[in-house]
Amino acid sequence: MRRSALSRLHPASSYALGGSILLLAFLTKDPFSALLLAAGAIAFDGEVSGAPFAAKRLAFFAALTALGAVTNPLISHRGVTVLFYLGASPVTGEAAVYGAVSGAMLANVILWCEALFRVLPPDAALVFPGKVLPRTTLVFTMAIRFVPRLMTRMRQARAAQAAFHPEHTLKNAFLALQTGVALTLEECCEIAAGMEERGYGAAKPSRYALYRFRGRDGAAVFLTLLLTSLSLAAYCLGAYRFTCYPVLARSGHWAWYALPAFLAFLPAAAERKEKLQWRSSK
C-alpha cells in the first residue's frame, strides 16, 4: 500500500501543517472560510481513501451544518429577517446562518482531526515536541484521538443496535451516542491503567524516532508558517470578518481567501503529486 505524502514528511512538518489548519478552523467564523477548509479536507480524503469515502465525509459535513442551521434558530431569535413564526417565537435567517457556520466549524475540526490521524504514524506526534514535553504531548494526542475513536465506537454501536432496532430514530441515535461515549471512556481508562502498571512516569522516559529533518521538511515548514502568518495577519486586520447580527455583513477583499484556500488544499495537492510520481515511476 502506498504511504501518504504527509507520512513521508518529518512529524514537525506534518503537525505544523495540521495545527495551522485547525487553528484557522477555530478562528475563522465566516461561511466562506469554513467551506474552503471543508473542501480541502474532503479533497484530501478523496486523494487518500477514494471518492466514496470523500462522499461520506461530504454528507457528514452537510448534515452537521444543517443541524446547526436548524437548531440555532430554535434557541436564538436574534436578527431582522424573519422567515416564519414558530408559535410566538420568530425564526430568523441570521440565526440560521450563524448556526450553520457554527456547525461547519465543528465539522471542519472533526474532519481534519480524523484525516490527520488516519494518515500519520501513531508515534509521529510523540517526536515533536515529545522531547521537551513528553507527558503533555501524550495527553494532547490522546485527547485529539478521542474524536475519531468516538465516531468509530458510535458506528459499531449503531451496527449492533440495528439487529434489534433497524429503524433510524432520534432515540436510537442518542442511545448509540451514549454507548459510544461509554466505550470510549472505558477504553481510555484501560489504557491509562495499563500505562501505570508498566511503570510509565516512574522515571525519565527514553525515546527513539526514525525521522530525519530534510530539505523538503524545511520547505514545508517555511511554506506553512508563511501562509499561516499571512492568514493570521489578515484575520487580525478584519479580512475574514463576518457578522450575523443584527444583519448579515462581510468585510475584506475576496483575494484574502486565497491564503486559507492554498493552506487547506496543500495536503491534497501533495497527495496528487505523489500519485503522479508513482504512476510515472511505474
The other form holds:
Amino acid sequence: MRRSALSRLHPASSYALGGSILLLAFLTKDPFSALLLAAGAIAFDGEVSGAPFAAKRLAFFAALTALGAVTNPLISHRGVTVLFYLGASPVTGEAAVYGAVSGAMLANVILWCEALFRVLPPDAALVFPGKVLPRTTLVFTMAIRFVPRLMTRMRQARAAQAAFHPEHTLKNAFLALQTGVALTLEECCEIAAGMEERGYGAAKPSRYALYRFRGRDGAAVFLTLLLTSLSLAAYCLGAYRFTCYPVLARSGHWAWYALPAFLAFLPAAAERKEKLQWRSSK
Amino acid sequence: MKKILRLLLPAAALLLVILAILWQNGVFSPQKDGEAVGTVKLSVRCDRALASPDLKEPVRAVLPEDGVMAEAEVTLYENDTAFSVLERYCRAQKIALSSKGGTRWGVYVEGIGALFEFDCGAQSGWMFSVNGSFLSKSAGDASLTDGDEVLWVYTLDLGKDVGSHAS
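Structure of the form predicted together with the partner chain, given the form predicted on its own:
Time for the whole complex; same chain goes first.
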C-alpha cells in the first residue's frame, strides 16, 4: 500500500469516494464521461506513482479502447455510416464508436480498481462491518484468505512429505491436500479463538479506534455524497444518454459533465494539494 | 527466449482470431459475378415498421417517411439470388446490410440499414418475396429470372401482415 492523501483519510471517506467513482465508471455509457474518468485515474496515478507510470496506464487505456473499436465492427454491422467493406460485410462507424466506448468503460473500471487498491488500506474495509456484524465479517475474511493459505500449507505439506514419499502420485497429492485443509482449518479456529480472547465482537468494545473521523473526513464524505447523488440524478434524467445505433446521438446539457469531472479529479487534486503543502512547510 | 515466446503466443492467438473472423466475413472467398442476363425490379419497404408503436425514435428518424427504402431496376447476373441482388444493391448504395450466412436454413438477413429484426417486437424482421409470392426457402437459394420482381419487406408478425401464407 502506498501512502497518499487518500489513504490518510478516514476509511469511510476514502471508500465512499472510491466507491462512488467506480459506480459512475460502471454506469455511464457515454464517451465523454469515460474520457473524464480515465483522465482522472491517470492524473491520480501520475501524482501517486510518477509520470512514467501514468504514461503506461494511458497506453493501456488507449490499447483497450482501440481493441474495442477494431473488434466490434467485425462482429456487429449495425449503424448507417458504412466506412468500408471487409469481404462481404460492411464496417460501420457507429459500430466502431460503440466498441471504443465499451473498451474505454472496461479500461476505466480496471484503471480505477487498480489505482484504489494501491492506496486504500485493506484492513480498513473491515472497520465498519466489523462493528456491526463481527461474526460475519470474520468468516468472510477467513473465506477470502482460505484459498491462498491452503495453497501455501499444501506446498509445505508436500515439501515435508517428499522426504519419505518422493514419488509424484495421486495418492501423495491427496495426502498433501488433506493435510493442507486440516492445517488451514485449524489455523482459522486458532485465529477465531485468539480474536475472542482479545475481546473482538464483545458487547462493549473499547474506545480505542485505529482510524479517527476528523473534520476533513466529514467534509470529504459530504462532498462525495453530494456530487454522487447529483450525478446519479442527472444520469437518471438522461443527462449522459448516448446512443450509437442507428446514428450517434447525445442528449443533455454539457454542463452536467462537470459533476463526474469534479468527482474523477478529486483524488488527484487532493494528492497535488498535499504535495504542495509538504513543499511549503519544509 | 521465454520472454519472446510469452509475447508471441498471445499475438499468434490474436492473429488466429482475426483471421477466423475475416474468413467468417468471406474475405478469402470473393464472389465473382457471372454475365449479365437481364434486369429485375428490387424494392425494400418498411411501411409496417413505421406504423408500429414499438419502433424507437432514433431508428424512425433515419427511415424514409414513405416507407420505401429502395426501388430500383437492377442488373441480373448469372446465378443471382434474391439475396445476392440485395447485397450488391446495398453495397453500391452504401447501405449497411447485416446478414448471417451458413445457418441451417441458409443465409438470413438480420437488418437492412438502420432497421433490424426485433426492432418492432418479437415477431418482427425482414422477409422477401419474388413476384408477390413468399417462398419457403432461403433468399440465398431463391434463383431469379429476367423481369422478376424482388421485394424485401419488413413484417411485424412473421409475415401475416404482409401477405405471406407460408408462415
